[in-house]
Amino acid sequence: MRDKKHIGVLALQGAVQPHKPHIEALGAEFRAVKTPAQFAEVDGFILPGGESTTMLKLIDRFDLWDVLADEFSKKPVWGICAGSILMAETVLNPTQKSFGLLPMTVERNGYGRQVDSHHCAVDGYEVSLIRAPVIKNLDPSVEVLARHENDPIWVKKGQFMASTFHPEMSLVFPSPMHKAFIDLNA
């Protein structure tokens, strides 16, 4: 049995790399991964924020779905900004394909365009909300942890989370995000 948990973040595409000292921070070990052997070895995933439709085209083009939906329900999970689209039940503006982890709906760029985004503070830490999804529609089942402007940004339910702004972007190393995931981990 190894020491340190691995997790995995989604390479494909989108803001992989600010998430490791975050995670290393935590004392666990950081996995840039792309392949189903790779994925295989991780403890858990994160899912980058970035361009959820080129995640999906790459999915898709390599043939990760089937794989990616297997581990993923097997272990956690936590999708930012463009990860937590991917993870939703349903998602609008336009409608598209997701893996349906959690029971939401999100609705893309529902903040506005790039010029529109903007930073907020979630218990005290600085996160920032680039062109983020709105989650619209939200099982009671989903435990709310956060909310910006009334709107949910950070919930979870059991083995998943999804935050629909960015953490990895502070120089401030862990943030309490990621060491939540940390924890669902344990």
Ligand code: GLN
The other form holds:
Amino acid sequence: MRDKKHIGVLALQGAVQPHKPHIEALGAEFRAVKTPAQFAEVDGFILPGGESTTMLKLIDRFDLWDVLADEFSKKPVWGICAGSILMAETVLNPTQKSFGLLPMTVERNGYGRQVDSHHCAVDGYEVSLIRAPVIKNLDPSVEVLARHENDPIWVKKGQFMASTFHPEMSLVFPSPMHKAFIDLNA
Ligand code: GLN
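Having seen the form predicted alone, could you give me the form predicted together with the ligand?
Every component of the complex follows; first up is the chain already shown.
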């Protein structure tokens, strides 16, 4: 058992580096990870926001699907926006492959286009919804931690957490969501 948690942010594409100050403010170590050897060394994964289709292409191209699925079965995972899409059981608009870690359906770009991106407050903390998915058909076994306009935007089940918003863009460290994720790793 080491003294510091090592949190791996999947670094194939998307908003990776902005997580560093949040993770370090919690006394954990930030790791940008993209190889099986790096995956094996971390205690939990953040699947960052970005473009889920691009991430899927890179996962396939580098043949990372099976090793990631195996890692996710053993460690806490937090998917943010595109990352939450990768975690869903079913993806709509259009349908695409996903790891099925959380029993929910997500509709990609469910709030509209880039211009419809906006900020909102969750637990008094400013977060960003950037071409975010909308969570639909959430299984009752999944706990809803926050809603926006009535839709769940932050959910958790067991070692898995997903948020359709980005908290890492706010410059107040750490965000309550990073704290909740580190607590999941406890
Ligand atoms: N619209 C992106 C997708 O479908 C997600 C956007 C984001 O991660 N901010 O993958």
